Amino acid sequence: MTALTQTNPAGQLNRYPPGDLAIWIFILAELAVFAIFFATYAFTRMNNVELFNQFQQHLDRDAALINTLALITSSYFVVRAVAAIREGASQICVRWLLAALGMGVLFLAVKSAEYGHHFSAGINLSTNSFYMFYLSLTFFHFMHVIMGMVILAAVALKARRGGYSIEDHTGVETGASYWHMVDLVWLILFPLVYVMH
């Protein structure tokens, strides 16, 4: 599959979008599994306003927010990885996503202590519909987010070995695109389930 491209200032040839042009077609694929599973929460939170409303308040919401800001601090790490290799930089690439790498593992500690602290609680799937919704979209989510580091790690690997070039980086715009669905879709998630009333 081909993209669209463009000749930047430099004399340098950037793809629109950004990567393969296989990869958005999986994210538009995973973005409409969470819309469904997003709009499934919201219908069924319309008819449970006061069980979801009592239930969210027992949700750990500075963890959220570290959690939040660790994806966020992640994918800034991930546009300066690109912005490196698209100069030639792969070492200093490869210490971007290592750094973006750090706060997955971050985000994936900080996540598992929640876990950890529900499930000593007694919480579970069956608990009631609110912590239902809340460990099926949180587990889904975190399960992408150990994908997103694997496909960074095997891209930081490959750079590393000198895999890509100034004239061929599609492996690491294909990965940074990933990286970035698997951002924004916490982005949406955390207001939803942590904050909104």
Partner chain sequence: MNEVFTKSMARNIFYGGSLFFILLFLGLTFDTTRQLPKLDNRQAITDKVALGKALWEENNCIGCHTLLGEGAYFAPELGNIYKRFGNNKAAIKGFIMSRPKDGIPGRRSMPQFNFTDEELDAIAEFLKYSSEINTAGWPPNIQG
Second form
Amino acid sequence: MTALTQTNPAGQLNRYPPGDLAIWIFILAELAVFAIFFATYAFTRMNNVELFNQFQQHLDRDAALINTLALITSSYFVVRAVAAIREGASQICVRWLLAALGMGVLFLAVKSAEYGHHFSAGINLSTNSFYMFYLSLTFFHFMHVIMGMVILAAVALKARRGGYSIEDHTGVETGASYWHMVDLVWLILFPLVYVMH
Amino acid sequence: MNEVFTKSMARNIFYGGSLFFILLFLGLTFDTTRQLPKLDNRQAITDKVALGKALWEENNCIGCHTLLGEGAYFAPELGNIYKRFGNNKAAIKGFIMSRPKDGIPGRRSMPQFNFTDEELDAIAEFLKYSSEINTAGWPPNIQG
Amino acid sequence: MQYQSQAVAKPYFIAAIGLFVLQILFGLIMGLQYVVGDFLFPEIPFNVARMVHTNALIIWLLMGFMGAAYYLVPEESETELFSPRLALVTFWVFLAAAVLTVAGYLLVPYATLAELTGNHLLPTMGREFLEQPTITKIGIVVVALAFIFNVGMTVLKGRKTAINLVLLLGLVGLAVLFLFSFYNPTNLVLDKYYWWWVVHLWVEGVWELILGAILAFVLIKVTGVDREVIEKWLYIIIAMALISGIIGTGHHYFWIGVPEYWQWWGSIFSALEPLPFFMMTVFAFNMVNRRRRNHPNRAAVLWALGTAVMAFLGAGVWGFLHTLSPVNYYTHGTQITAAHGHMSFYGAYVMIVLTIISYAMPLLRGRKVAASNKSQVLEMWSFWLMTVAMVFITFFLTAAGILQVHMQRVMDKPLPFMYVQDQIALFYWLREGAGLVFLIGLIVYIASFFIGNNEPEAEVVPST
Amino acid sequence: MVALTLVTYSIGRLGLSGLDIALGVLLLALIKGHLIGAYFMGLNRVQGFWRWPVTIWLLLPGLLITIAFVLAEG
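Could the form predicted in complex with its partner chain be shown next, to go alongside the form predicted alone?
Full complex below, order starting with the chain above.
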């Protein structure tokens, strides 16, 4: 993991996390929603273990694996983008952001294929409570991925015009923090919904 | 990093976040609209039910009663009144007809609306339709 | 008062207070009818009293919002109002429509009113809170459009601040969502689904923008804290309000015949709805603690802080109490709902309108900064009387609600509605008593406008 | 990270089940989450209040999920 460590001056601790504090308030609110969602999933499962286990088997774990790897890689690319802009390398930063966006597109494509599969099988939110949770949770997350990509794209555009510098790159860190949050949520969502039984 | 928390970022979160959730809400509304025919008992809507609903509204029944739990809390819930009265439309009609014009001393009473028989029938039909909407098991018991 | 045209706010505020009195009087009539069932029957049946009570509330809050907008928009935009004349014309149209509507409720049976106003042409009447004749609704739309045009033009030609824009956004949202009141399908489920787009998305959506903007304005004025700081908090708070509130609409979709996933979506998001109100409380106290000056209008500061606290208690805590679907299954449509409704409307919206009136009225009446000490002391008495009375109304209704839920919904052998009502009559009597105290508070409030006018303005008490 | 994900995946693939496995998978996810928080988000360079939200966020639902799964077994 050492390669991923932030390039801040060593030993110096900050009072605030990277990026604008406003996004962190937002991130906390979002995490709270997901936390409640996860907990309700788990407790609803508790009362319908059979049902949940049965339908969990119908999900496509290969697709989910690809998506997990896509998001982790993408998050890593974003870390590199932040590292680049901290050294003032705007164009390198843009390239890493584009790479991250590419992984985001991959995620969306795979997930859309999964949804297409479900919908053609006539599955929807009202099918049963497992699919209710599965579709709600993943779709809610899906929209976050889109949102995160819009933010990253906006950051990339501004970076391309040279809008960030060594001194002022809060925007990049802000977008990055949001993207990591999207990744973080998926990391819990994946085992919880696809694997654990 | 002189400013850890900027107004423009707060503004962006407000606009972005609101748009995000408006879209999500519209998406759920879309799905709800597609699912509704299975739940809302729309096949039971006849001209009579429509007349019943119009009478329900034009006499402001919601000003005292609740219907599926919404309305005023002064008089009983009517979403399941058809069932509470033993699936009997005549009982509903009889009750509405029999209300004394000047009320009951010291107690709450429904006004006398002087409905025609056709109107009473329509109201009862509307309440029957309402009682057959799929309300996810609410109310908890027959008392409403 | 920095701009001449701000003066148009005054008739709005006066009319608002007038309708407030009407609302409380009819509230007391209803409260009595709860325990003396035949009181005023059949002249003023309960449903008529309730219409007057709720519609007067809505109209006077709208009057207050409009007055607030006419007062603060010129000052924020640093320009005169686009058209003070239009503002006065819309005021009289609005007031006339309100008075005629209330007269209609009281003088003829509701069915006759529906017939007279041609409800069958475009049926919109007879749904809770939207009882107004269709023609009144059209009138409201016209007034709202003229009002938004007037305020919007003022903002366009002047300075655009966050407060201005948020207020305008809230007002536009209010007008747009009101259009759903014209949609009234025979299908009861659809009717209810979109009815909430007016009711819920008003009070837990766009009205919160208006509330936030007014509160931010008053806090800037009375604390002197930097605008940048206040405005960024405003954005964060209203962002949280909409994020939780929009999907939070789902907490009304538990039992009305829509898919059951709304129970999850509604519960989860409305569980977060207390958050913006909590932030608002923290924000208001923070700003007052960081104040750069002591404003002589202590009453306005008290109202502002009161709004933040009571909105959190009423909307946040009492809302959360019964918002989760397994709880709501038992409490839906009981006195618990009534308890929440009373405290949240008072805490969030009544108090914010009284806050801006408290701040602006002395200036509109020719004072330089604040009313005399004597007036302010009276006003603060009225604050405590009304607020404490409302807390007790809420407690008594909550107690009544808990008993009602137990006897009518939970017990093994559930009891019929009317029987249960008799059992809990004691709490209705207590509520009526608290209501009388509220009325006394309101009388003191009105007295504060007439007493102490000859005394000198209050001055800043130097703080240590 | 990648390795941990592959472990989780293969558990899913093999169709292993049971309480210990499920909780093991959860633990792996929490570790990964912590790595994201600490390194990607850079929270290991932050002190005070803001260092903890992500950790708490991981632990709280983690705990609730554990409770629910344990209860489901018993």
